[in-house]
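The chain below stands alone, shown as structure tokens; this is the form predicted on its own.
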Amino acid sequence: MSGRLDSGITTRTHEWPGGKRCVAVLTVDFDGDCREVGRKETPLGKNSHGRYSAKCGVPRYLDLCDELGIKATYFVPGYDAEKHPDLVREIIARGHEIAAHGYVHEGWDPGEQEPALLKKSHDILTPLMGKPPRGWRSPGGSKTEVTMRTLIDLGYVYDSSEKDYDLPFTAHGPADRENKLITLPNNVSSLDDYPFYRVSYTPPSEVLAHWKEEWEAIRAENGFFDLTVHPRVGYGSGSPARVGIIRDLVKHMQDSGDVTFVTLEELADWCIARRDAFARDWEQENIGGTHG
């Protein structure tokens, strides 16, 4: 379904789960000390930010979600799952989704090692979850046709790595695979805590004001709101004040009466059941290679 704004811009609107005007997802990128280990840094002292995730950040988000009555998607690197299996099990026991996010949060192109790394993390998460993970987000933004082929072979149903669209869309898959993947884009510029706390060092109160503005704009377009937070300390959102603004934001959104909070897995299944409504004309876009 489409319409036009007064500016003449064509917009696309969709029905969303729960019959609400908008759909929203809280995605928590675990990102423990796997980042430092992957970069061959000793995760102590100035490099100890990631250890905060399992100790304080993730437990705070679990309690917050219980308080607000929402379910979140936790992207967990394989290394962090190995180190904190009981916490992964608790995330699942409290009704949340676990999705894959690299092994040591590879912030580089893993090249020919990528299929093995994807399978390694997949095999770590599967027994902890009691079922295979169904979603993946690139830990560093890198993605190729090999990535897509491997994800399809492992049975994934969605990828949350692309940045070039506001709504879910059918993924651009390799020609030699039957492609059923849905892309659930994540906005790492304005709906991710990293640039605010690591780059501009913005106070939480100002971040909250910005995210409320983003929400109201997305609400006006009947859209998809995907907020990404990191439960680390330092550049992340694991500390009390930074978790506190997530509470204020979600309550603000809930008070509107216009939003349903779901996990990315639930949203992917919703979109797959209505695949034609989320189709994207890749031939017309003429994108070289396969990037999502």
The other form holds:
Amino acid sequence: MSGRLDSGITTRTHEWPGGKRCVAVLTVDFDGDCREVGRKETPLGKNSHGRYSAKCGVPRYLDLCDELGIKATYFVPGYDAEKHPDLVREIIARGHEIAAHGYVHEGWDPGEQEPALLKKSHDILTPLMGKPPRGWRSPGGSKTEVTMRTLIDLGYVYDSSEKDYDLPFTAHGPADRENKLITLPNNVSSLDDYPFYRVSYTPPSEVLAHWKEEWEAIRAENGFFDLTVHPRVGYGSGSPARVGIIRDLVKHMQDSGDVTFVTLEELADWCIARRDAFARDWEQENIGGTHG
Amino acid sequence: MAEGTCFVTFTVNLQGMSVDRALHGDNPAKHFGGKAHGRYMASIGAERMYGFFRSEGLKTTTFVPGWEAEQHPELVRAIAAEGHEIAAHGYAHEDYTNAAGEADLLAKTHGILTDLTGAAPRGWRAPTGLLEHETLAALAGLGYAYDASNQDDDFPYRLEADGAPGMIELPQTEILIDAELYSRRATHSKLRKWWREEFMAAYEERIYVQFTLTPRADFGSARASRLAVLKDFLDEIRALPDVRIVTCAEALGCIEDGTLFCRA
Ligand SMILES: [Zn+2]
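The structure above corresponds to the form predicted on its own; please provide the structure of the form predicted in complex with the partner chain.
Full complex below, order starting with the chain above.
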């Protein structure tokens, strides 16, 4: 046991793009009214929050990214892309990455329908983008070996849904696929707006203070900062005040001189070029199961 | 910072026992204690809140359920007489989910409010936050000019695409609804902090801002301590240049004369 605790795994360090101590990604999960439609709710009244994304939230993030001089990764559910093709094209035209995020934000295990659903969104995004998306994030955290196998077969190179690690790593399994996905973990407990604006109801200034603490701790470990925001009302960060704290946070991080903001796709390519450095010791972690 | 006027509307949902009855049933023998929070509205809440509005010279749009108007006609008439706009808020805190009889309830409340105030209400808000496109179409059929149920835009917008040609949406802002925070037992300082941050940033961008208040003690702003919070906040808003406080009906006029932006 002491050997494991002495392994120094928490201070594992990597070279990052741009030669900085840390790497950061701003990820914007579009989450328009697809989420309500998927839950069989009419997107009006108190269920209308998703409609804010396309009208107000996404345009505000596009302007913010220009102002800050950063490129972001926008995860766009297939349904939202179908409804707002011009906005998807606009996101691309302004230099950002589009990645896949379910069809109607299936926050559940779609079971045997999943390969067809992943393919459906893939086929919606590909012509809009002029090339296939290379990254995926689970809409509600649901992910199985079927998901990984399907993503690999569709040509995806990374997934950003895993919660069990701080740093990028090469995925474990599936055993029957040679190409393993690069995993770029997302932390939905602390580096996501949902827990604060929908669970704890914390005012934006306190959320900003919290994320600055996250940043300082990650900076001390030379790590990976992967922030998730939703450009909608309610659980999201679409409003002027909440976009405002993202501006303050990114500027604060940029002022440190210790970070490069990249897209997840750029980071995935960085990791693919250094696969060995991003391998995890699955035997030591003993994650169990038959895959591997 | 954007230029121009920041239009702000204060709305009130006149929710008394209609809410508690929807939750706990309509047997008055059981309407005591924890099943009768709503009685606060007609006993003291509305009187204190509208007295505050009078002393502040603040005109609101007050959304009135038909059932509350039947129970408290003098109160509703008095609110109207003070210069507040009376708008409709369902009959008795029901969902609008395309169940049978919903159109009848809209028409019934429309009639109650029209008879009581002598003028047809021009606006509507879903009492529980749930509505359907058919609800909007039925309201358009009754001659309503606006809905104020959605929470999905920085500016008013036209409801053609939502099935109600001719109607305008005057959207609410979720976190600026007192019930959203007080029902989750937010402290005064938490609400004040949150409202100040959201409003100041909205003001900088000059978007349309709608506050929603409830004259109750449990999830509303009618207790003296909570009106004190509102008083501080109102003073801050009014000290800013370019803020114009309008009722919903006045906001429609500002859209008509081109001073308030409305999305097509
Ligand atoms: Zn999502």
